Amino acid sequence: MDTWVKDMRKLNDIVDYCQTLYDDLNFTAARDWKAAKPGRHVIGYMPTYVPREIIHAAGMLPLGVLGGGDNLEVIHGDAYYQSYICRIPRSTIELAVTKRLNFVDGMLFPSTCDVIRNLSGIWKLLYPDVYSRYFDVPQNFTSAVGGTYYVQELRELAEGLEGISGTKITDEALNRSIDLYNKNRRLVNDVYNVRQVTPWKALSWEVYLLMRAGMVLPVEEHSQLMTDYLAAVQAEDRPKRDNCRVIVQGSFCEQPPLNLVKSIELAGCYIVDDDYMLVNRWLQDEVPTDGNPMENLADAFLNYSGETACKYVPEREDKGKFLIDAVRERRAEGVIFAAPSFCDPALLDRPMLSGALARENIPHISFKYAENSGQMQPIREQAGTFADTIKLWGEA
């Protein structure tokens, strides 16, 4: 595989491909990855974000498990969750219970939300024999107090994996793994930089499936993915639209159906910032790949992480900073909170953004989806009748 990834040039090869690993359920890719050397071991992850280059660094691949889209059939996970909750905790346990996950060495549940923590114990009792872990964050970002803390969880958590792998993950190896991530984060905001600038050439749904085959290839897989992709769309010729330009914000947990983003973009509006994907561009600046590489980590969450719903942000009178300041740099003209039905981080935040971009006079609608949402009309006809508002009164 690593020779036909390296060869490929065509966009349509590129996308095709992204394409198949998006609608593989059973994993092949990660699944030959561990078949072709004995010893080696996968190790999935719930999003939003989890520090993969330790992973990477034990020799193990990092595979992200974002439920099971709207192509799984959810039957044996609706027994273990009430209805009024989001839908990717019972497709994740969907995929598990019919063996599509039977090959995962262990688990990971970042600190998304309350779901996701008792996720992370429906786990554990599903499977005790498999290594499982809710992985916490800090909520102080002070050095002295969120900092000695987090380093703690990594170090732990290298510890669990270290007793899978059978591999001391010494500093050179962290350090090693990353310089691979921080290139992958280059390559990354490389993309989204060519969307923004040109949109009608790197597509929003296409730009989708590029991130998303991040979740399941080697990190030097994706990364050499996305150079083939940044040379093939530079070559592309495709007409532009007149199209307005959107940031899209809520969708970091529970992913949205491809026909969903899809639609936004059929309905007159080109994406150009969005927090799909969110685990790729969580830490917004690289990570010095001297000295002590847990220290490093710890410091790069504590000042230059995104913010983000399901990251405790201290209460300040600039709430929405961050994404005004995104709305300027893209220079968007409007903004699409698009969240899962009963998705709490997301919607508790929506208010308090929506205030912020209002006062600021920033065009914004809200719609909610669930990750086997089929229904895309009315979603295209809602961005339709924004898209043309702007452009009609955007001005005025």
Given for the second form:
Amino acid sequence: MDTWVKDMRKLNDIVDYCQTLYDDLNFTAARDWKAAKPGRHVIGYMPTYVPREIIHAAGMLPLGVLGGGDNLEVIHGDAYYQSYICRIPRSTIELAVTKRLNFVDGMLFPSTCDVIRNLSGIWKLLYPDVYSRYFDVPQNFTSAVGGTYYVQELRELAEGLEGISGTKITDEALNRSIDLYNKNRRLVNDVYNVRQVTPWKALSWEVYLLMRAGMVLPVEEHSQLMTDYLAAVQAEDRPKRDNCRVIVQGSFCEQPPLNLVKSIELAGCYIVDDDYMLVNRWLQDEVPTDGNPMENLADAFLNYSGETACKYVPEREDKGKFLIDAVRERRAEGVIFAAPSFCDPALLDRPMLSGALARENIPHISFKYAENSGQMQPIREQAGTFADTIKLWGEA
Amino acid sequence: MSNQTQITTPAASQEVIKDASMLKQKAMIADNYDKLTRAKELGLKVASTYVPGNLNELIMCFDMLNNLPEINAIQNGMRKKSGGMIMDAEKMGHSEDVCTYVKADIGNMAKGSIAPNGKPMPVPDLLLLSYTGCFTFLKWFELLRDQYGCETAMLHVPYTGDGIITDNMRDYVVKQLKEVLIPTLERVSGVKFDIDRLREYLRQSAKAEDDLVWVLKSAKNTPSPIDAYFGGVFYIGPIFTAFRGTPDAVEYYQLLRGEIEQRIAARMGPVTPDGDLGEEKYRLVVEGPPNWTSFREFWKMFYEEGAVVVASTYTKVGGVYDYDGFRHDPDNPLESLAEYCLGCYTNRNLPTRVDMIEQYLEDYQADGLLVNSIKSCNSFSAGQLMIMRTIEERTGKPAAFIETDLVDPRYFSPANVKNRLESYFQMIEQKRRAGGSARAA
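Got the form predicted on its own; could you also share the form predicted together with the partner chain?
Following is the full complex, with the preceding chain placed first.
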């Protein structure tokens, strides 16, 4: 596969390139990156958050593994899971047993839910010789307690990666990587901000593909791609539709099929914020690039990381605040709760979030999907009715 | 049996023999519910917490009562009340896909949080969120906090993803105990923490744990004097709930041990709801929680066929005492509480769970592994098919799989379960005749 070249600046080229990366279930871009230089390593990670800076500082490529989507036929994976367990672990197993991940030198399973947690154990049983780690994060957010614990967890992760590469991760290298990811997050936020202001220009399915590209490309290339997209999309002349503005919530792990993102938009809803691929913008401010980088990453996690169902909210009055704030900041008119079937975190969280929205008179609807959902008509009808309701009876 | 009392159950008009330990436990539970429902009148504060990571000794140091929502859900499940509660919660917007303990609890709240003694439960003074081995716990107490508006204290217990307890994990939990939980408990209760009081409770815990382990290991006898799953859930009752660390629990396990000793001497099998088991035909290890809504019917499917569960993983969910010798340690009180939380069964990684099951199969001379997969419990269920497969490969013993739920009666299909079990017992017979390995049912 061709890697991104800087003179490809047309919007269609950028989107086509991202679509090619998205469709490629053999992760050819990551394979090519690894093959380009001897001694390179690739570390896979699942949703929701891992500190990719540490992987990058080890000279490795962080590879987001987000399941198999709607183009992967799951045959083997179903033999590992009961029918009432979500789809992402079974399609991830399918990717592994069909050798699509056989170039991956290690896998990280973040603290997302019991299913992802137990998948880390399945991985250890299936691939005892491959490095794998359940990556835990603190649910206590004080520096002396949760911070001390997390710094040590980060060090253990770094030691694990050093064991693969045989090279020490220096503070200098890690600070350089933090700098690159700071830049990447700034660009991600720029893309989200442009979509918020001109959602008819930065279409959600394009933004989605652009963010997905960040799962498989080196951070430097992904940043360049976003820079080019931002320039290209401003030059586009696309018609503004009389759509309502919504936030999509609950899709932080198993990803919706691309057609679902398109369907919401086609039904009359501009998506002005979402929680797809939170790893791209989990840290919500710059991480300092001097001093002790592990402590800086820990401090960022404790004090200015995002919010999602897998993270504890210590104070009752803060529950749902981030969503209400997002509605206001993004000038959204409603929220669509779109969660994968059998997703414990999202589905257990939903009643609390919808209650918080109801108290603020913010309209919301909810539905479930699977990464391989094929029938979009019911979702289109539901989202369309929601949009009509907001347009007809919402506040002017 | 010297310590038996005959009582009559009015509903069935049938004489049931109750051992002294059973009566003791029943009285302990009734007394605890009485105290809980009279907490205000008695001037006692209430902490709600979970079975895995249950810090009963610590809670007692502050003269607080321990209320366990899972146990309340189980009580409502066994009384056939949970189904309606779950549907009420679903009508309130809770998904059909999530944990039925949570929905039974939320549905019960909507009906006034009625305890098994028919009196309303108090609003807890503290939600002590011991986040151990189950993601849902985190959300459950956020949901309860949303309803009750009471204070919540979080104890985050890291998952032992690499199968070991690291110093960092232990230190983190101890630090939370010192800097978050104990100050919060002091403030809520108005009682100052006394570590010597905690040591004394832990000393009592260790005594009870010794006897519990003796009871569990008695199943190595042939015939086994106990059923370590259906009977086992009664045996773990005191130690998993509000009694670990109390003289009552010590006495209960001494009584129980005495009764089991007599059964071994008399070469008797386990007690069942229909009396003593006759011939022991099959010895099983069971992975996963039981179904509570049809508990007796479920158990009957086993004992009618002469099947005895000689070891189970569910009886380790509130603490693993038999596998690697853990005991609460009065000399290292907070470290010991941390290790207890970190070592609960569902906080152990899948390879460790496989190792445990494999060892049970060998140590207890079991015929095979049965997995009861619970629809709404991903902590247990996700990965069970891999556990089965690995166990079969390692031991050559047959494994089988049934599906039920915790407290949602809609997911207990007796005909399907019975059919599966009968097939499984046939498979064991076939394997015995063939002398080789059998495939999963």
